[in-house]
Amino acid sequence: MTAAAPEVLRLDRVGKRYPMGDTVVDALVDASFTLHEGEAVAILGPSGSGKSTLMHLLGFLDSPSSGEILFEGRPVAVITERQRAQIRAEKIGFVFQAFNLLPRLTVRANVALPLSYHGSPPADADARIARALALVDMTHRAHHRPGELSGGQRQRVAIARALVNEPRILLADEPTGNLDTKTAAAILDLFKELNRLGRTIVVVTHSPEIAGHFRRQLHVLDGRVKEGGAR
């Protein structure tokens, strides 16, 4: 990653606190780092470390208690909730451990869902769906339903759904957690290929082995973020 790559997200001394009865828990403390376009980053930490809180903040699913988050150089604090929702829909793709596919819809219909979240589908909707399915090698399964697919295939569909709006950044929360070792390796290879094609990838994981597949690592422990391995 070169310094010339455009900045996508930047956190400046970001903290997140939650009230717990009579006490306050610091889930995230003074997190400062920048994500650049084309990076492949793993956010690594054990359960309860603060990595999920960090993921929610990166995806604008939550707001910080302190500090500042900037997206494409613009402070998120000045962006309205409606504008944040539009950014999530158009510029951030989400992939989750549980796939979250609608069982009664076909693969193609599941992938198409994000295109209609905010108004009418774009004129090139069919082309976008075709591109997304081709990227994850699921074109041949377009008219099947999730129940007819393996776990790895369902995760590929979930990734295609996250890609269909052609977002600037892809956020994946434990995307291999429900997969066997061989299938998980195939999904990681897919992320690497998407990154090679220019997609910015951020994967949250508790596994050092999985994190080791990524060029940059952010280690989260007790709410604090530190730079880890980079290659």
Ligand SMILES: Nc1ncnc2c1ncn2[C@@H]1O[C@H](COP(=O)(O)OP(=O)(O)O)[C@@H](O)[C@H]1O
The other form holds:
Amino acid sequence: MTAAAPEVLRLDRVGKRYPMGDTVVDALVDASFTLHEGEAVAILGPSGSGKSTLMHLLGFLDSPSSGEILFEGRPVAVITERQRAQIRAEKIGFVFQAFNLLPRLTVRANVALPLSYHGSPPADADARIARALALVDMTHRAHHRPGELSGGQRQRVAIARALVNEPRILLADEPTGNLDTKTAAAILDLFKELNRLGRTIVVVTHSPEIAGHFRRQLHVLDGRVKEGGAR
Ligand SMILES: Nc1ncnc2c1ncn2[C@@H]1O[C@H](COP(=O)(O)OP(=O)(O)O)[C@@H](O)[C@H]1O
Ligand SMILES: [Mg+2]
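Could you switch over to the form predicted together with the named molecule, since the one displayed so far is the form predicted on its own?
Let's see the whole complex now, leading with the same chain.
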């Protein structure tokens, strides 16, 4: 199925090297793989193996030191920073372990934030916010503030915020890392449902249990990415 689906992201021998005093850290080495539309991918690996580095590159939050990244077949390096920011805002949704919600804003206002990225919100803003909140089953908490919610509810709001621009791809870096097992399972079910609805999903986890629920696994070890088979 995935072989025929259009390509969303492709990495071609991508490396990321960080300077560390008078030495360097090769956080990612020679990573080559393709993500197709509709895929659900789990990224596995121990702490410090390069998972977040990889996610930042996939979401254009950082640039590679070597190799090439293509988004929808176009090399990311040759498009302007402004276009990159636009693709990031409109086509890529990012979910973090720490939720990163603004505590003074209501749930609704937090979810609305990405809509105003280019100045004024779109005409269908209300409908988009309502759809995103309904998808994560948080409509009934729209006027609450993050401090009044459980960890699982906060993460659902963060997922709604990542979805409000109806991105092509959803990237989640250890989204269940701060949640208890039961809540983590519920968030995982939500990702599976979003994938079933057609969203391309990449989730970082160090739980083989969670990764086992995804059709494809990528293992990261010492900066090297290998195709999975964890099941
Ligand atoms: N900004 C940075 N500067 C220097 N080294 C970094 C930076 N970010 C990550 N690293 C190093 O790169 C390696 C991979 O880190 P990271 O991608 O965060 O791993 P993971 O998410 O799998 O825990 C680690 O050795 C880490 O210390
Ligand atoms: Mg990490």
